[in-house]
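Just the one chain here, laid out as structure tokens, in the form predicted alone.
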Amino acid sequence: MYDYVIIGAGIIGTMIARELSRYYVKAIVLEKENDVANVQTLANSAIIHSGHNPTPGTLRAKLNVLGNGLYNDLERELDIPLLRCGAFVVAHNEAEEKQLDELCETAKANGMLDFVILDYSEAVKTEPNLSKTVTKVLSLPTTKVTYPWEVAFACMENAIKNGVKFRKNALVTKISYLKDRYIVEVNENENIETINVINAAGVDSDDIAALIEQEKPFTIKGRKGEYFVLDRRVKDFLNHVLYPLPTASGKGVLLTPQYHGNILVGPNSQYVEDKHKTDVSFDGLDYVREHANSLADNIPYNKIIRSFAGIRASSDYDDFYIKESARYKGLYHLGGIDSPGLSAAPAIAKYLVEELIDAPNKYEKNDNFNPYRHKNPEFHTLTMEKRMEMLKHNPTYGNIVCKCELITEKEIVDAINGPLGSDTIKGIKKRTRAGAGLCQGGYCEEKIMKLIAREKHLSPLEISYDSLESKLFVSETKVRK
């Protein structure tokens, strides 16, 4: 019997199960894809929003100004990359420049304190490839970047670390309420017995509530977000987020400089019919570029590297939809959490668990909680002396598998067998952007098949690319029988 089962380890799962783990219960998380991070969080923007945009009043706004603060905490406890970049809000004329003032009274309302309006003549100071259509733009210093995935990774390696058990390809079928107790079907063959549910589910929100309410609380809509990435060669190009003014379909085309150095140009958006469906389209390729090219001049669109689509989990609720059934009694539902909920989510599992669940009075605290996570270095990031110091303790820091961002077979299998590791070409280049560069993964994807296959000890044949569906091979072609 668990206290709780979380469905769902997408940002918002993991960063729950982590401040859950801060007390004594017993919880489990259940994950339907094959990894931790593999949906929402893993197509977006990156981005820390700093809370200029949110409509004043609302949990986004109060989510999204406290979770901005909060990744400072992150980043000391979890090891966490962020980059303090800032970020511009451009506009062109004198119209835009009016809702430039707007913006900042929604910032000044939202609890923000920093935040300036500059001419074109000091913005291009710090940012000189802005487009000289520029008049002025609203610099937001607040706004961070982070790397998503690796936030996740690091709640969820923290939370099993403090107690938390992790479930992947665990797809919940049925959920019943049976006087004190959920019964949690997974896969249609398992029963979980737990006195509380949380729904922190995504995209599938909206489908888990269906499973047990009679009416579900909200509809998830499905809003398509398309994007270029370009190689971080480019990393000089670009100083700042720079978006353009928000509209009713969201923040807009943004550039956004990532930790690593690529550049994402994007995304549109675009509602769908299918919210699992992430293919790209020319159309809106093109819609992206088009509009991109206000926010910069001479964006390097010859040093693309790749174009992917994200869904985000709008609903027809016109808020964070975080709350407990009016039916039953411990049970918590999570829906809509589209932007700026990357930015929110540390203050969205704190809402929960410390407001919502009143784990602070219900529970006693963990007193073996530890909040610290360290990640392995990334080795080519060190200096000499220390790289032949690591050298001499393994030789395998001097076998580069991945050419384009530099990982060492070190590095991969650290990734293979770590806390939180991974048997698929995707998931280690979640870990440790192996196949991540400029040939996206034409270079090393064989050789990390070969050492997943080696350390699990697994035929190539079993070895996939993500989903346990996705297998590489189907049958070996030169065989002597």
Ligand SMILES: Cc1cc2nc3c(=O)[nH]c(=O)nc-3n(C[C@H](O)[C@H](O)[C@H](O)COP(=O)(O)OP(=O)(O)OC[C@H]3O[C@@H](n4cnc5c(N)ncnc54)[C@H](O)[C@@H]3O)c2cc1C
Second form
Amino acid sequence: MYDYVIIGAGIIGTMIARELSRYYVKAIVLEKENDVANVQTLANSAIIHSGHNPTPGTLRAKLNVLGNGLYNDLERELDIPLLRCGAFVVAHNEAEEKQLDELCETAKANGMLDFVILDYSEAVKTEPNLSKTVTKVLSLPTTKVTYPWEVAFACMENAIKNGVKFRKNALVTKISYLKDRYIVEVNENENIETINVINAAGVDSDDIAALIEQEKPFTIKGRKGEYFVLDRRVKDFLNHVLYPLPTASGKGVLLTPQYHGNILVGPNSQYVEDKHKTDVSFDGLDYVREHANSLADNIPYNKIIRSFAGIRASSDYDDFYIKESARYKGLYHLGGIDSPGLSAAPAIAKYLVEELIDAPNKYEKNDNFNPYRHKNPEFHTLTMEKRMEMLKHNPTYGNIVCKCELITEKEIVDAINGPLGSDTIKGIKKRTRAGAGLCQGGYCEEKIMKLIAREKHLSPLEISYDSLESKLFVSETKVRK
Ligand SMILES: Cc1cc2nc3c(=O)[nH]c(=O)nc-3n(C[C@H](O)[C@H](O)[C@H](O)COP(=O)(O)OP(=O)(O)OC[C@H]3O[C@@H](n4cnc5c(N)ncnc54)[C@H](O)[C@@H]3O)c2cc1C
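Beyond the form predicted alone, can we have the form predicted together with this ligand?
Next comes the full complex, and the chain you just saw is listed first.
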């Protein structure tokens, strides 16, 4: 019997798992995908927003500002990537400048201390490609960029180290309540007993609620965002996140520097019927391109290496929906956690565990809780001296498997066998960036497949790109006698 079943291993489920592991509770995270961070947490802008635009007084505003601050602790404890780039919200004329002033009032009301309006002439000194049509900017120095998958891995690894269990390929199919406990059915063929259930299922959180609630407390309306990714070799083109003025449909099309040097152009914002379909469209990408041009001049579109889309878990409730069920004790729903959910995630986890669950008064503190997790360094970023020393101890650092991102055999083998290891091509890409460069895996995927086969004693026929159904090969074409 578990104390907590957490449904979903996105940034919200993994942060909650780590937060709960500070106490003596028995918890398990169930994830339907073949990896952590495979849905919303996979496809977003990666920005830790400062909290300049959510409506004052909402949970969204409060948890965004708190979460932004908490990322500094997470960097120290979990060794997660943070790019302290800051952001500019741009205005092009007097009417928009007035809106910048209003945004300052919102920022102040949300408790932000650090923001300032700059003239174009000052802003362009630190952002040389800022569009010449810009007249003023609102500078937000506390805006940061992270690498969301890495944050989710770090939280899950740390939670596992502190006693939480994790199961992937575990689709929750039914939830029943038996007076003092819940029976959570997994993959239609297994039952898990638990005293409490936490629904952190992102775009599926309303469907999870509907498995047990008579009336859905909220309905998710999928909102798609499409992007271009520019190669990391254009890193110097952009220094800050560039935002247009926000509108009713969100923060708009942005230019965002990424931690590893790529630049994201996007997203748009389009409500969709199918909240699981993450295809990109010509119309969507045209819209992105047209709107990004008002932020910067001469965007290097000739350096596009891919496009992608993510679906926001927007809801019909006008705020983050974070509540205990009105009918079922110990059942908690986290719904409508769209942007700025990544930014707010550490504060959402604390709010749930400390305030709603009241864990500090309900459970004994876990004396063995260790908040730290260390990541292996990225080999190609080390000094030549350090690299030579590491090579002496392990010559497989000398075999560069991904030539675009300079990822070595040793790093890939560590990712296969690590504490939250993976045996899929996409899993290794998420953990090491092998395949995330200019050739998008054209050169290295076959080599990675062979390393997975070697390390896991698998036939190539058993290896998947991502889900268990996405096998790389159908059959052998020639059989060696
Ligand atoms: C285009 C876009 C841009 C964004 N940009 C930003 C940004 O820059 N900054 C920011 O702060 N926020 C941003 N966000 C929002 C942010 O990405 C999300 O708020 C955050 O990732 C939500 O995390 P989650 O864990 O709730 O959801 P998810 O990451 O989707 O995780 C939910 C998990 O539940 C699992 N699940 C679902 N059903 C079941 C089931 N039946 N059984 C088991 N598991 C199940 C899913 O597989 C999934 O892994 C953006 C979102 C999008 C889509």
